[in-house]
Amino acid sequence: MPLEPALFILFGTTGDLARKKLYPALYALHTAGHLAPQTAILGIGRRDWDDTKYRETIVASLRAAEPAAHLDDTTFTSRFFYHRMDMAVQEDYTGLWDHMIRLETERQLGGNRINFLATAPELFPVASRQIGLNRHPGQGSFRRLMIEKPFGQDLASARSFNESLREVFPEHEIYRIDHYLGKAMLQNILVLRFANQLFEPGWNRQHIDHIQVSVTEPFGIEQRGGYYDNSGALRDMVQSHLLQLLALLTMDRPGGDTPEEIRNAKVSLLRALRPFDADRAMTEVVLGQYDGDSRTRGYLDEANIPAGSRTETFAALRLSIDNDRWRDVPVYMRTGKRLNRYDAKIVIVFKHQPYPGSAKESGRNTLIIRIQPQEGIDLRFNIKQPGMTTAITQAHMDICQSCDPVVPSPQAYEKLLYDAWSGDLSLFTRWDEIEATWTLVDSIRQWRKQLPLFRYTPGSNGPVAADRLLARDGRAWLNL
C-alpha cells in the first residue's frame, strides 16, 4: 500500500550519504510499491547540474549498489528534480521555496513534506531554522525534520540546537535519526525480551553475570579526517549507537506499545547509567589510536588530520547501570577502527550454575545478538556429552536472520524513511534521550586531558589496557 504522497527534499543530495544510502533505500521503497506515483524527491545542491545530470548521476549511484545493478526504471528517476543553492546563505531559500511550490502544485502533493538533512552538521542550524519558519502546514497535511547524527558536539551544544529547533518546528516533528535503529536486529531485540517468557524472567542481575557490546571496523577513517578529528570514537559512536543498543537491551518492559511509551523506557535507563568522576575515569575507560604498519597509514598520518591530533580512534567503557534490575552487573562497552574484524554484536554472559553430576565446571549459558555483518541469534546452552560419559559439553542453537534470500531484511534507512513517512517515531530519537547520552559522555570527556591515549597496531584487538579492564574483573573480551 503507498504512503501518503509528498515532497521529500534532500538537502545535501550531492555527498556520500545519499549516494550509498538514501538512494538505494528510496529505490527499495519504490520498487515495493511503498512510494505514491506522485511522490517526488527534490535534491538540494550546490552543483551545477539540472535535472538531467542528477538523475544520470542516480542511475550511477544504483548501478554500483546491489540490488539496483540494472537499473532500467525510469520511472523512478522520474520523481528526482534539482535545485541549486548555497545552504548557508539565507536569502537562497525564496527560491527553493518557489520552486518547491511549482512541484507540489504539478504534482498535486497536497502539501505534505519530508526534509532530510544529510549535510554537513555547521549547515544544520540555518537549514533546520529556514525550513522551520517555512514549515506551515495545510490543513491535514504534515511538515516533517529528518536530521543526521551528530546532535551537537557536547551537551551545551546539543541543548542550543535543539532550543533552536523547538522554537520552530514541535517535538512530535523531529526525526532525530540514529541509522543503528534502523537495523533489523536491534527491532528484534524487544520482541526477544518482551515476547518470551524463555528470556525475559531472567534478564536481571540474579540471572546475568555480565554484558559485553562490541562494535569493531577493520577500516580507518577513510575520508572523513576533517568530521572524525572534532568527533573521535566516543561522540562518533558510543553517545549514539553503542548507548541507544545499551538501552534497547537493558530497559524496563514499556507501560505501554506506542512510541512514547517506548522512548520513555529508554530515557529511564539511559538516566540510571552512573556518571563517570575522576577516579572511575582513570579505571573504567580506555581510548586508544591506531599507528601505522608497512601497509597501513596511522590515524596522524590520515589526510585532514592536525599534527600530534590525540582524537581517539578506540574506546572501552565498563558502565554501571544504577537501578535494580541491572544494580552490580557491568556492561563493557568497546568500539574502534582498524581492527583485527568487522562486527558488531551483543553477548549476554548469565551466571554459572553448578551441577553436581560433572566433575568439570559447566560452561556459562550465553546469548549473542549478532547485528552486523549477519543478523542472528545464537544461543550456547550445556548438554550432556554423547556416550558413556558424564560429561557436559556446550551445544549452539544459531539463527540466521539476514541468511534468508526469500525475506532479506530491509536495509536500515528504507525502514527509517518509511517509518518517518508514515509518522512513527519509534525508531527515532527524544530530546531527552540525547540528553541523556550527552550527559553520560561529557562525564568522560570533562577528564580527557588527563587520560592516557594507548596506541594500538592495526589489525589488533585494540590496546592491551581494553583487555585489562576485563581482567581485574576476571572477565575477557568474547569473540564469539
Second form
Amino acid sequence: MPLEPALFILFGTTGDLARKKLYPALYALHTAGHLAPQTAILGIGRRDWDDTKYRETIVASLRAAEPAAHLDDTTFTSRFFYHRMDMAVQEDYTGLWDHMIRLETERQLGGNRINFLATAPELFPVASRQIGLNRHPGQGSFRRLMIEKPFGQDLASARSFNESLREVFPEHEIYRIDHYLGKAMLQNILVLRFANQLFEPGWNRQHIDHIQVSVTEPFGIEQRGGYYDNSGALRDMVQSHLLQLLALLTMDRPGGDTPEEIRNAKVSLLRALRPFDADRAMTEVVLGQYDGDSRTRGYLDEANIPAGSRTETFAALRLSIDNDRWRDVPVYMRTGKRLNRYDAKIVIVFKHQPYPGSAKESGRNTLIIRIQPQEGIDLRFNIKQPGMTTAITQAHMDICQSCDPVVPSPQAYEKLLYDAWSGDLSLFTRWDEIEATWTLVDSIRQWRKQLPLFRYTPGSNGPVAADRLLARDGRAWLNL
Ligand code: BG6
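Please move on to the form predicted together with 6-O-phosphono-beta-D-glucopyranose, as the form predicted on its own is already shown.
All chains and molecules follow, beginning with the one already shown.
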C-alpha cells in the first residue's frame, strides 16, 4: 500500500548518512511500491549542483551501496530535486519555501511534508526553528520533523535544543531518531519477552545472573574525525543505541502497545539506572583508545584529531538498575571501534540450576539475541549427552532469522522512514528518554579527566581492563 503522497525534504543531502543509508532506504521503499507516484524528495545542500548532477550522485551512491539496484529506468531518480542554500543563513530559507510550494503544486502533493535533518548537528537548532516557523500550507495535511542523533552534547545542551524545538513544534510532530530502534531484532525483543511464557516469568533477578551487551566494530572513525573527537564512544553509542537497547530489554511490561505506553515503560527503566559517582566511575567504567599497527592508523593519527586527544573509542561499563526486578543483576556493556569483529548482541546468562546430587555439572542457560550481522536467537540449555552416559551437555537451539529469510528484514532506516511517514512514533524517542540517558552519561563523563584511558591493539577485544571489570565479579565476556 503506498504511503500518503508527501514532499520529503532532506536537509544535509550531500552528507554520509544520506549517501550510505537514506538513499538506499528510499530506494527500498520505492521498489516495494510504498512511495506514491507523485512523492518527491527535495535535497538541500551547499554544493553548487542542479537536479541532473544531484541525480547522478544518487545513482553513483546507490550503485556503491547496492550493486544490484536497477537504476536504468528513471522512475526513482526523477523523484529527486536539488535546492542549494546555506542552512545557517536565515534569508536563504525564503527561496526554499518557494521551491517547496512550486514542487507541491506541480506534483499535486497536497501539503504533506516530512523534514529530515541529516546535517551537521550545529545546524539542527537553526534549521528546525526555520522549518517550525514556516507557515504550513495544507488543511488536513501533516508536517513532521525527523532529527538524527546526536540530540545535544549533554543534558544542558539537549534540554535547550528541546525547548527551542518545542516552541515551534508540538511533540507529536517530532521524530527523534535512534536508528537502532529500526533494527529488526530490537523490535523482536518485545515479542520475545512479552509473548512467551517461557521467558517473561523468569526475566528478573530471581532467574537471571547477569546481562552482557556488546556492540563492536572492526573499523575506525573513518572520515568523521571532526564529529567523533567531540563525541567519543559514550556519547556516540552509549547515550543512544546501547541505552535504548537496554531499555527494551529490561523495562517492565508496558500497559499496552501504543507508542506512549511503550515509551512510558522505557522511561521508568532509564530513570532507574544508578548514576555514577567518582568511586563507581573509577571501578565500573573502562575507557580506551585504539593504537595503530602496520596496516591501520591509530586514533591519534586519524584526520582531524587534535594532538594528544583523550577521546575514548572504546567504553565498557558495569551498570546497576535500582528497581525490584533487577536489583543486584549487573549489566555489562561494551562498545568500541577497531575491535576484532562487527557484531552486536545481547547475552543473558541465567542463574545456575544445579542437578540433584553433586556428580554432574550443568552449564548455565544462556540466551543470545543476535542483532547483527546475523539476526537471530540462540538458546543454550542442558540435555543428557547422547549414548550410554548420563553426563550433561549443552544443546543449542539456534534460530537464524537472517540466514535464509522468507521475508528479509527491512534496513533500519527503511523501517524508520516508513513509520514516520505513517505517523507511528513507537520507534522514535521521546524527550524524557533523552533526558534520562543524558543524565546517566553525564554522570560518567564528569569523571573522564580522572579516568585512565587504556590503549588497545587494533583487531583485539579492547583493553584488558575491560576483561578485569568482569573478572572481578568472577565472570568473563562471552564471545558466543
Ligand atoms: C552511529 C554512530 O550512530 O551508529 C557510528 O555514530 C556507528 O559511530 C553507527 O558506527 C553504528 O551503526 P550500525 O547500524 O552500523 O551498527
